[in-house]
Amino acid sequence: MIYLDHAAATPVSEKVLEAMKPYFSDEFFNPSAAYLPAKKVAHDYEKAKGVIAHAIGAKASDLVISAGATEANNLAFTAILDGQISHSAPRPAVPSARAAGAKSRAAALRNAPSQDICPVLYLATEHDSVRCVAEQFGGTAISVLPNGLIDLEDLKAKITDDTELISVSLANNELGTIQPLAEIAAIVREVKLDRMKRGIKKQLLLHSDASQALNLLDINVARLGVDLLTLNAAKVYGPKGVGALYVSHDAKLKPLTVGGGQENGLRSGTENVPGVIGFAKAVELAKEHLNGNRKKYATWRKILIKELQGCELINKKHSLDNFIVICYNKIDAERLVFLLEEKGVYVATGAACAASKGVRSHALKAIGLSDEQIAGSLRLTLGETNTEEQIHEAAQIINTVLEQEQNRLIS
């Protein structure tokens, strides 16, 4: 198998799995329990959160652990709901006090405000877990340039005095495009300063989904200037179903899940101790091998781009080193995916969740590709399962399958 879809999923590394194992069996205790073995587990859990937080220049208390990036992204948008609570609020003495308002909060997430007031801006190429929740609030999309980068002028034009939250991914999940978060944050600061001068007290927060970037970019929340940042263990050789949301002290959130008051009242439910232990180990390894991996993937990317025939490279610049997005003229990429699978090469046509539903990529459409180009586009993402020998072999197999498909169409 030659696996070239690491943006969709990564295998749990052996070191991560080893770190997790004791917490499935020997150290199985509930962190909320009062006895010493449970307190040790609670300590290990908080220590693991600290490792994850430290990797992005934050503290353990700044993180809310979630069941993946989708939940973290949804939680970030509760910052624009009324009647907010602080993420640093103490655990409630009576959990039912939060449960009483659960239905009304869920209804608030479902019902968008008046279209005359738009509190949310989001990048047109965002993952559906951002795009869909933003649209529930009547969100407005920010345009991207043909190279996938945010149109900063369009951003400036669309920010109004009603805007409360702007969401722009650090690295796009379909194109790998790295967005200039620091520049966006600078614009946000200017707007906030202008509001202050005019006596407008409405908040303006910057959220970013960094799920694809953690093992390829040196992330620091202060340098990026973000108020909210989403992380995902499943993209960095950690366990699936584990994510985290960094929350600055300026952001006030409301829980999506209520009950026991875990995660400082923002995410109730018994803590996923093995998952967070594994997440921490995965982050630790990602940071340790960051520069080496970037160089390795950049080299392999050049090899693929050079050896692949008859295609157009879509993401030429400003992209993560392991992303290659190509387009074949008048070729059905979905058919190529199945033909390549028969040869043991696994690639994608876009985001896995969209491809499984047969939906055309909104990200490729946003950068100006025609329907025909989108239909002929493949996403190849490199990772730790690959070797340089595999890269050469994959290029050869893809070229062969393409030639066979072209001959079929001619005949």
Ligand code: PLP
The other form holds:
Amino acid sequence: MIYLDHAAATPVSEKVLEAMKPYFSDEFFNPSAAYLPAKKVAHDYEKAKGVIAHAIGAKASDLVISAGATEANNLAFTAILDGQISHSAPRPAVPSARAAGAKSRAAALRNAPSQDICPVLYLATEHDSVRCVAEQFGGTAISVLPNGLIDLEDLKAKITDDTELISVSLANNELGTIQPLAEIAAIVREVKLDRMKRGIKKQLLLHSDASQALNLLDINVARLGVDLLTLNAAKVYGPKGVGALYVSHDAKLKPLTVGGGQENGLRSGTENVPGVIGFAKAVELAKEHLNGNRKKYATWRKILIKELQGCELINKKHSLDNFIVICYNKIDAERLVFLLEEKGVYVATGAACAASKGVRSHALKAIGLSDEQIAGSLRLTLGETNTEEQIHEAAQIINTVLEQEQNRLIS
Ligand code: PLP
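Coords for the form predicted in complex with pyridoxal-5'-phosphate, given the form predicted alone:
Next comes the full complex, this chain leading.
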């Protein structure tokens, strides 16, 4: 097997699995329990949160652990609901957490501002877990340029006095495009200053989904200037269904789940201790290998670009080193995916979820590709399961399959 779909899923690395194992059976205690072994588990959990937080220049208390990036992205948008709570407040006692439970998610959404006010701006190429929740709040899409980068002029034009939250991923999941978050944060700061001068008190927060970036970029929340940042263990050789939301002191959120008051009341439910221990180990390893991996993937990316025949490279610039998006003229990429699978090469057309729903990728559309180009596009994402030998082999197999497909179409 040559797996070239690391943006969709990464295998849990052996070291991560080893770190997680004791917490399934030996150290299984509920961190909220009062006896000593449980307190040790609570301590290990907090320590692991500290490792994840440290990797992005934050503290353990700045993180809300979630069941993946989808939940973290959804949670970020509660910042614009009325009656939010501060994540940094002391963990509420169980009775008050239960009282908070009276306000259900449905009730929270009923408090959402009316559609014509539009408190949300989001990048047109965002993952569906951002796009769908932004649309629930009547959000407006910010355009991207043909190279996939945010159109900063469009952003400036769309910010109004009603805007409360701007969501722009650090790196896109279909194109790998790295967005200029620090530049966006500078624009946000200017708007905030102007509002202050005019006596407007409305909040303006910047959220970024860094699910795809954590593996390949050195992330620091202060340097990026974000108020909210989503992380995803499943994309860094950690377990699936584990994520985190960094929450700055300026952002006040509302819980999506209520109950026992865990995660400072923002994410009730018994902590996923093995998941978070694994996430921390995965983050540690990602940091350790960041520079080496970037160099390696950049080299392999060049090899693929050179050796793949008859295609156009879509993500020419500003991309993560492990993303190669190509487009074949008059070829059905979905057929290529199946043919390649028969030869043991696993690739994606557009985003994995968009492809499985049989819909055209909104991200490829947003950068101006025609339906025909989208239908002929493949996403190859490199990762730790690959070797340089595999990269040459994959290029050769893809070229052969393409040639067969072209011959089939001619005959
Ligand atoms: N955000 C981005 C950029 C992603 O790539 C993904 C997963 O593909 C998600 C969010 C959703 O992650 P999960 O399905 O783990 O919740």
